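Read the single chain below, which is given as structure tokens and is the form predicted alone.
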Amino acid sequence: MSSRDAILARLRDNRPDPTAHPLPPVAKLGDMDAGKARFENSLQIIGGQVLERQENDTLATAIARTFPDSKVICSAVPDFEGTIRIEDLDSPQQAASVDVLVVRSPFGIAEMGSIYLSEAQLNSLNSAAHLTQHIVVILSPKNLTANMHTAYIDRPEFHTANYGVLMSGPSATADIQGVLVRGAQGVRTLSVWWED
């Protein structure tokens, strides 16, 4: 047993019973809306983008149009045929060849534009959801929650995951003379696909 395995053993061993401990009440608190077009909105401001549905339009035809230049397409979903499953991917390093990446998040955030991810959603690579160059989220409007404070109280992703992650946007960054590089150390950029 390699000293990793032995002290992630240890850990696993001597984990607190996590209803021992409950969490503290949350309160529900700010605005409640939590509606497709502030979403919407909210992910326009950060950087993401909603797929425009066009006539007769597919969620492939759609990823061809918006990343025509894209080989490597991942999918995450049963229901979507990409070039490769996610359960192909052998290394998390391999994620860094993918151009798009089609996953579909549980829940959104309204007031955010933010989306989940757990490894549920990932297939337990989780860097994935990093480490590739486009992420194309499905997801249903009816799994919008209005803020951080529903979104903890009414999802039970939160509780049940081991590994969990909101993101609003494409990756980001800004020096101090205020110029914005977007992708410049995640994905290039957030599309989401509303679900019917």
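Note that the rigid core is defined as the largest set of C-alphas that superpose within 1.5 Å between two forms. Numbering follows the first chain given and starts at 1. Computed from a predicted model, the values in this text were never measured in an experiment. What changes on going to the form predicted together with the partner chain:
Superposition on the rigid core between the two forms places the CA atom of Ile45 less than 2 Å from its counterpart. Superposed on the core, the two forms differ at Val26: its CA moves 2 Å or more between the two forms.
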Contents of the next structure:
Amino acid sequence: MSSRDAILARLRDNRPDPTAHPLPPVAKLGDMDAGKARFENSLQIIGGQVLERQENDTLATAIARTFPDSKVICSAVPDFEGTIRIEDLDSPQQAASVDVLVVRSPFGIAEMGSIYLSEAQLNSLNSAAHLTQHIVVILSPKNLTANMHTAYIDRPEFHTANYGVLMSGPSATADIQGVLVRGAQGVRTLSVWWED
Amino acid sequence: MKVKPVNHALAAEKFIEDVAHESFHDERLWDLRQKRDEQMHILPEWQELRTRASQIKEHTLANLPEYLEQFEANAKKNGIHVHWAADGAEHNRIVGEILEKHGAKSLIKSKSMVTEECQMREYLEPRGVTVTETDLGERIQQLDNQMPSHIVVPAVHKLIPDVAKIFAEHYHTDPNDNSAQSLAWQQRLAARPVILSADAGMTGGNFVVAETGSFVVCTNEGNADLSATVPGLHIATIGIERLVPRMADMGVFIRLLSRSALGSPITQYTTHFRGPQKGSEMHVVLVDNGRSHRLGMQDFWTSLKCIRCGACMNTCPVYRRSGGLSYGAVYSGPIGAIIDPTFNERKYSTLPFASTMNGSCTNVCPVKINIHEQLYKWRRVLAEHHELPFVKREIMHMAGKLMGQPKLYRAAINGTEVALSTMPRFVLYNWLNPWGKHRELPHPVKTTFNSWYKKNRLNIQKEREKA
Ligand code: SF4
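What would the structure be for the form predicted together with the partner chain, rather than the form predicted alone?
What follows is the whole complex; the chain from before opens it.
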């Protein structure tokens, strides 16, 4: 008998009575506020930031001011230039040389301050979302969902994307004596640019 | 040759001797416990989330064969290769074969307890495969040749100078570096080239969704994402108990996991893998390694609900003071003390005794595992199987007798005042009782509840009845 069949047979023999353990129906619990203020507050808790917008700012000028030392600015959106387009990156090794990646997120979660990205936004170069030093995420307040329940129940992406990451701020660790360090392995900062 | 039981008490004693490490360990984990409490208080629906998480997990375990088949069918449809491993050896062989087929010589991996269980690194390295941990804590442990001491924060027992010394030895950095920031930066610099040139990547899986054939990985460093997306080959090693039925169930678990673990609302990266990325290959290895057997253990099967948040470890007074390595096992702390004996009853026979039975572990567990009750049950099982050293066996024997006879029990409890104040101290604090060494017994109570009740309430009742 294959290991597969042996494991399944053993599970069938050993399991507790299935009728004694019904599956509870799906539920949307908790705070249903899907507002911008709640998202911003959560984003700040997890170490992300809203990209500062001064008068007459464009995304380009805001990026130049926030990341003055950046040389390679990669765009994954049609309406922003950058110094290179994501389509022109052929490999993760090339993505590793990017200073700032600009990408649009289809939705954010107000409860957590998380934004979602999949291969659809990353031109299938999924590693770019983590290899770049800084990431700037364009998000519309219209595309906020209240919490994790509403996200998983309402958003179709969880059923369709092959790779889908909820990014909640920058890469972080507290593995050395409990000291919180941002920018452990992946992006060092995550900024949200509000699109109206 | 018979395996010797882990001498947890002796190892703990050594850990306690080092005051700086012991007190940091204790405080750091207690801090995590308090952060978890803050999160719990923010959410009015916290207890409902726990109840649901527990129900969903129990349902899934009771229907595990069907959900595994459903996952397998959907994953295959998505283009994932699914493998089944009955034990660690088979898991390692499968991984070895996949790597060989691709001519892969370097593997980067994110933290996975299952690969620790299987001792995969020990299998692959003699076969010419370099295995590099990408999680910072796990990497520190790898360089120091130690097991992870905690399932969430593997190097929590180390202080900055310990890490500086290890990095100096392996990365040739400043041995006197006393900044966590700069040490973490050194790791980033050292890891990037290894990640970028790796032939294959490996992750675990926190949750497996039957409905969609996907699996979910939660990390704070993004190292699982790097391991999975940079090389063209992604292997995920997952315990068969990790299933949930529907994607819509994930909300319950993601809302509980990081809040219970670290007191943060969510891990920085919650990643859903549903199929290979473009130009890449994806394999899932479903590992049994004793789990299907554990499902048949009436008293212990619910330990399979565990989502590995580590909350029970953070709150456990014994774990906090003894350090994870003292358990001498892949899984430490309260949950380890329940599941380790299922791997080897004799070797881990001492672990269920490393508990004060205060029930704190049970109170914090997000999936409502009755941890302290299972610890007690293990003590009985082990006593029956004669796996106990003489003293513990005698204590159990006496306790069993006492608890079985209410009258005798009450007499004994009433007698504690006399006993504690008249018994010479050496009866309680001696080498037979290692836990007594570091703690004083509470002051004996003047009256027990039972005698108080008899005297006061029963009299009142009698008065009332008279009236
Ligand atoms: S037993 Fe409960 S508290 Fe302990 S790690 Fe598992 S889920 Fe967390």
